[in-house]
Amino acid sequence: MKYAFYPGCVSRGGCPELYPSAVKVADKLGIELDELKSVGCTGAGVLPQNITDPINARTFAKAEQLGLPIMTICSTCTGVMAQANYRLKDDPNYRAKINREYLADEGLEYKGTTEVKHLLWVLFEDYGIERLQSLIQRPLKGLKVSPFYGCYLRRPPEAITPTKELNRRKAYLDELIGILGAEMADISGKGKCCGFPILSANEENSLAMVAKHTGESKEKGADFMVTPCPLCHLNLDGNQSRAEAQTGKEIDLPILHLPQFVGLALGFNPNEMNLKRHIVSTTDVESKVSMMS
């Protein structure tokens, strides 16, 4: 099981823990990543498609040429990625232009045969549930986990949920939850923005968005938030203190990103899943999770 591995920029830069703790549970999984290299952001959503369809046309293009589906684990780079092809697989001409326009310089032309998919798609729809349960080493029971989806791997149906069968993608992160034997703390907003889009031009909306989702799971007494997406795990962690700040009310609730909680399962401890790494302690989860090994 192979895969064209685009790993974003956050995962890179501003969470650079993440990084490596995706790849090794790539690695305990079996799943092969043929990192993707000279390629551009999407865009995250807060760049115009005239702008961004040619750049990520460019990144398909070079996944087209090594024959292999692109695997992200980032929520927004999925569906930023996902809307830009289906535009571009969906209108031969404007695909054209692209590689006429943009492509045909360096010798790349995109065909339209490219496929997008988050690790969490990639692990109930290509690698196998009861694969996955086969690895578990350390069941997280006793641990309440509050899932976070972020606003992009739910929408739009078109590109995300593009067939009926496809509609549970919505709910697989909580399903994650209870196989990796957790318990899960839903939330009203799990599904919405964490507010990182607005927080150059409206901070206080912003900083309001983390204090509402992380409020709300603290008080359904979960121990920490999963996230499918390095984005909203930067805005949920970073700027959670000042969220508390704003708010005058104290949350100190972890924010783990997806690979981590995986890893904890599969056996790896927190120092392997570089949990130390992050803004909002984890010394309590930490403290739960060597208590079950």
Given for the second form:
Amino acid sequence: MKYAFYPGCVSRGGCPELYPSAVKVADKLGIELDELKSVGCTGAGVLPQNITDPINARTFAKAEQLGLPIMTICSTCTGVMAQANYRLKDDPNYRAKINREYLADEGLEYKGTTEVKHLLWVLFEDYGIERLQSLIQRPLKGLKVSPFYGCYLRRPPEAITPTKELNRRKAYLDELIGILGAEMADISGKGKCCGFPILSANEENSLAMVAKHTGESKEKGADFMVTPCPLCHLNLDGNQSRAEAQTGKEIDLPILHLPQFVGLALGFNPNEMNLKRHIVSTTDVESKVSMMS
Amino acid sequence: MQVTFKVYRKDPEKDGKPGRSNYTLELAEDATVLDALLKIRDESDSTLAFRGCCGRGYCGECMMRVNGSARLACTAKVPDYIKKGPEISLDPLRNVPVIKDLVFDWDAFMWNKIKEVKPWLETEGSPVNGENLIADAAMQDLRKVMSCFYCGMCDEGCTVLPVDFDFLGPAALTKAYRFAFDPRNKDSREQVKIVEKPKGIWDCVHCYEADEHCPRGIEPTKRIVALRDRAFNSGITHEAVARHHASFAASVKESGWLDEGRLAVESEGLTNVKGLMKLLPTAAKALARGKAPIPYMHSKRPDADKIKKIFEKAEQEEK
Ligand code: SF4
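Now that we've seen the form predicted on its own, could you pull up the form predicted together with the partner chain?
The complete assembly is shown below, putting the previous chain first.
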């Protein structure tokens, strides 16, 4: 099982704990990663489509040459690429235009066959839950966990949940929490936005969203929240103390990346999953986990 | 069939405190929620206030929450709900100023915001015989948007409105799109500039909730994204957003990917001491945990020059 690995900027920039954790987990699972190094940023929903569609088409063409589907570890990368891929696959004339005007110079062509998948989708759709279950060494019993998807991993339907069967994607994280032995502390905003995209335009609203999601999770008794999106992590973890200051309420909720969460269940210790690198202290989670093994 | 409705009540002429009234009634097998409300008002409680008009899902007047989700009362079939239980709750939309019972302030909720985006056409030259004729094909895209019947479902589903009621919201921003993208509009930036102000397009988190809620398939989020892309391509006028986007673009253009340290610093503005100070506590914590990306130290991706070439060509194309 092999993927063209697109780690994204944040997994090595703002969240440098993510990349090595994901690589270790993939290795343990026996998922082979061929990292795409000479490709560009997806645009992260910041840059306009007329610029990012050609850059993303180039990424898809590179993966197509390798004959591999793309795997990401970021909801935003997945969402932006899946939307671009939908446009390119859906409209052959548009694809031909992008090929002609932007990719032909390099002798590249995107034929429209590349698939883009988040690690979360890979686990359920390609890897198989039974196989994952057989590798669990430390069921995370007694931990209460809130899911937080990152809105790019939920919508729009034509890119994210194109068939009835794939509607299940909206529940993968919920299911995974149970599969890894933990208990779910469900929150109403798990599929909503974390506020990160408007941090520079309206910080107050952005931080209010952080406070709402993390506060609700804490009230439900969660030990931590898990997210497949490092941009959500930047806001929910990195800006949680500012959200606390804005609302005058202590929250103190650790936020784990998806691979860290899976990694703990696979038997990695918290240090190997770089939990120490978070802004909100993970000490309580670490001690609970160490008592399990 | 016998059904019980638990209806939200609030009467400003009494104590103005929210409460609930229960009504149990016998209904025809094909009754809608609006039929039930009319029956309640006619037969058991003439003080119950609600709106309703066309009765066929066209006017959008009877929008309310049925069992928690926004629906048009006139198209919500009672039998569909009682399959799940004999009681049905009716409430006004979330986050709206309620006037009485199920009647809420549409002006504050939507109309005042729509008025803000200058929802009319200004053309070059004067109309011929009072009409601004245009080829049918040129209006294809807009026709979809023009089917908006102001039901407010998109605003109801919006992620930002619950934290900030002053946000213009998807319905008004979609209206801005309708005029900004009308080929007859003499200044294609007019509405864009209006919605670039605070509480407009840059406050949208583009979470695509609105698109999932819109019953007409208008895809309000895609319209907002199109307005943002037009703003980007013609020069963003919102200062903080312009800095953020310029830094993002420069870093992708120069290195192929994002320099996040640089983005954090440049988004605040290199001369904005107060803004930069604000970053310090988080930056210090991040540094202590070995995770703060150092601005301007990040390396180029292989093929960065090729990505730059695509970037510049696409920019050129748009001009
Ligand atoms: S855009 Fe759609 S959801 Fe929003 S008011 Fe118009 S019809 Fe209703």
